[in-house]
Amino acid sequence: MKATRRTFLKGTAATAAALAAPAIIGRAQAADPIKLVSILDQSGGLDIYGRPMVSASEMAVAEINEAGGLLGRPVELTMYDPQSTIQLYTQYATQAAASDRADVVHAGITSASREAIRPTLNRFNVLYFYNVQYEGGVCDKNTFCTGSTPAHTVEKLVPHVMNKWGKKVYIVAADYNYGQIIADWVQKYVAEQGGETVATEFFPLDVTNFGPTIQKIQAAKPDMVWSALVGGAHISFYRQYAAAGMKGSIPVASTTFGLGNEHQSISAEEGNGMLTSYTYYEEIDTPRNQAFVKRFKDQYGGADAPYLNELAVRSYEGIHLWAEGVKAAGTLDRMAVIEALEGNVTYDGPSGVISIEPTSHHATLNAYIAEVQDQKFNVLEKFPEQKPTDTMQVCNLIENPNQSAFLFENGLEAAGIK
């Protein structure tokens, strides 16, 4: 059963109602099973992002199960839907450490989401893991964040296009908190090479009419777009930006575009030759990653199956990182488990082995960038084991266990990063 937003308005009775009503995935058949929660968008505008991850995470403890469980006990998955509402992820993330009394809590997909979520679980010590490609700056004991940040993919991308493409950068990005920071990123890795960011604009993710902007950019004249545009309504840009006969003068740079299936809601045309970088594509060609696929889309729908993206194998990984965390340490207790992951625990996963860096908390990746070719990618090169330099120049949660702090919050200049 999944609760609803009209439940939770009714009233604080209603609420406990709700609440007390989780979406139990994978019952335990014996007694005391280790208890995983899961918070992802199932419904709302942010749907597209948590549908796959939640269908990764069935995966994984499946998997888990199936392999044994953990500390002999199996590994019980509650989920809950938040329906893309902050004030939902503040109460399930309650609902799961006060009254589910979970072991582990994965959740969250935007950085709002974390930042409800975080200091929540940090005040009842439920340990945290955060799956989500996003901008950096998280520096806390009790969370594990074992998505790419800019120095797994923005790093990567923007001296491989400024060398293809020519240095004068225009960036386009969504008017939150990620967009903004990852364009502070961009701009600061494109001086870095020697280049120049010519305009940086934002704007609503409810903004469809890129007319305007794409004026600008003709009249700019620049080598490049950099696009960090989020969500359904952006794509609007892609399209109008074809249509514009943009495509085959000035070329398009991303590390967003294709996360929502972008590049399977837009037509070939309209996608072809733009080049992105991600720390996972469905179509890595290794034999662990083209069993993993295959088992996904069997069980979730074949040929209909969603495309395996980043934030779906980030999810999957995550949790797998968890459980060999929990059996390296053997035990569920929360500081032996970070201990332990603090430690050599790796998971050999379908975008590669995936570890923990001790000072940050961050996860150490491989990294790919691919070209946008007939609605699929093609990988072009492999980055393998990138730590998140970006977060550890900030954060060392080895000399200050006591940081607890999103310290990108403001931006990169009041982070101390120029």
Given for the second form:
Amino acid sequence: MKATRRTFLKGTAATAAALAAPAIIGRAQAADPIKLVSILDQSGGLDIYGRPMVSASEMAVAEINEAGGLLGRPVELTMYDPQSTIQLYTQYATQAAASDRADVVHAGITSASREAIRPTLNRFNVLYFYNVQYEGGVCDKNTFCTGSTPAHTVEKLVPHVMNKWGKKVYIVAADYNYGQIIADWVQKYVAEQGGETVATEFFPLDVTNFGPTIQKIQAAKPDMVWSALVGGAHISFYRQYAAAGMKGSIPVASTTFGLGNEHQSISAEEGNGMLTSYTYYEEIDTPRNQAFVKRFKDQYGGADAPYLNELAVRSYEGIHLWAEGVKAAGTLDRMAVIEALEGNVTYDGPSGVISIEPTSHHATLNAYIAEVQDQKFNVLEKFPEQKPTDTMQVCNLIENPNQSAFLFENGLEAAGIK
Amino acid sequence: MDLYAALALQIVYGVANLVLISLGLAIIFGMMRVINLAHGEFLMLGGYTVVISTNAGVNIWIAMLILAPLVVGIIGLVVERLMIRFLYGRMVDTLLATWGLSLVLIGLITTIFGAQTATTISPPIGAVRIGGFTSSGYEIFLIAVTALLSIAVYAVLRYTKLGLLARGTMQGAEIASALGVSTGRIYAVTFGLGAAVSGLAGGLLAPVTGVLPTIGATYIAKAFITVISGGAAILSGTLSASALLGSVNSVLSYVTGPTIGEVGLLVVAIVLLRLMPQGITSKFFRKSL
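Can you swap the form predicted on its own for the form predicted together with its partner chain?
Full complex below, order starting with the chain above.
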């Protein structure tokens, strides 16, 4: 073998690196920050949802660091903006896992973005938190879903409105995965309460003329309309419904109205009297929540700050819950943190006490029902610490830790529920 | 019986809605052969004009019927002078340029007013009763305005000197120029008028649909489908295509659901263009405007 100059240089470089390594590692351990990577849309079509989530994530990390960090180390937040593009989600997830060596990733808004990055993070064994309200059904040992699912919201609101308004329900929903699955859940819960779904109608996301449907609703004479409409164009429904004089005769219930700040986009007259259910409202009347809202608004624009909806608060509480898990585990080891979170870890946040339900890895959350009143929500009822019973029907990660699936992807029927 | 009356009203409204969102494009694309991909954004700007001026205390009728067309018309004139006038006769280039313009307008409005819906204005007319059914009174008003607007566009093109000069210029700019017509000015005014009509439509629709920076995307495809299906005669083309596509959409939406309604509109447009590649007015209403 001939020793060329290149192999010689390589050899000495390697030796030097090996000799220096203990010094680098030794120094790193003292100050090396814990890496939290957040991937949320700050631009593109989903930015109205993403921006408040980004602010809330920043605030949670700042609070953890002010309290002395985790395990004596600071938490370093790295943010990526995937610009509402699925390819960028996969790219940033790979970067977070392979090059940033993230200790945890909090990411994703739509189910599509979550399903794009979940396999990547599983492959790299990086702990993953998804902090958004969604249709339920993710069953994965490595993933924690802290957002609400239909069991938290739809299941609570259906009996409430049926007692108040009657048994015949007319469903209008957005025509994509989320709307279709939520409509399934509404039908199921309505049937369980002895009610009847008179019709279900789906609307492409860019439909703005709801006239024919409003006439159809009048012909069907239901006791209420259930709306799972989503996005800017669909706000037209509420305006046209009020303009056609329907507000007084057939009331509206929804678990999507307000997530895009619809209650502030339409007039008080058009919105008043609608009933909604979420696991958080800015108006929740507890000292803990009032302090949180004040701090958030002071930091992010005062009176111009966005309405704090469930999405932002789930991000905030998701990061804090993870931090509690790390504290309880006493290490950043992924399996140790998962086991701690499956145990008795809780976090007392603005929405109430939250924890992880171990068989589904979804959050146990307080649920609330509120009425729209003068562009605000008037909280009527509270259901403390509700379990994600929808996903628990199909998922058991304690008995079957190797499950890794999105079980409602093809509807409830495919998941064996309907 | 009441149901059929209410449904008939919905069909007429569906037709009027298509005419309203397409008329401005018919002038700019149908007549001037400028593929205006920023048409949806002209509608959006009309909506924002109404929202901003009513927030500032302007009467909503003045905001919708006067300010919206005025403001967007002026924006149209500026755009024509700065950009479009260099591109006449180059259809593909107008497509790229106006696409860029639409992105700039969306970005600009988002930066100034935020990505959220920017309105709390409600339709200024309440509900009307049709037997056992109620319907939106504002929709009836929109139908009336659309009818008046169509008559006005016809009258201007048919009976005024400006209309004559505009039609002459669009058919043969060089001959018109040789006859002493200032074609540059005619182009600018026509483009401005098209933009003003789009602004008026956007302003009128704002109370029913709301306004957000990206709302243009929901209009642009339907407007192009209507104008292309209509063919060369811009007014009778737009009206006949709207009548056909709007009725199909409303009836199918009622009978099956909105998804099939939207698909049905597209299928009819495809079949129509297969049978009449130059649009409805290549076979019918040939000598009309």
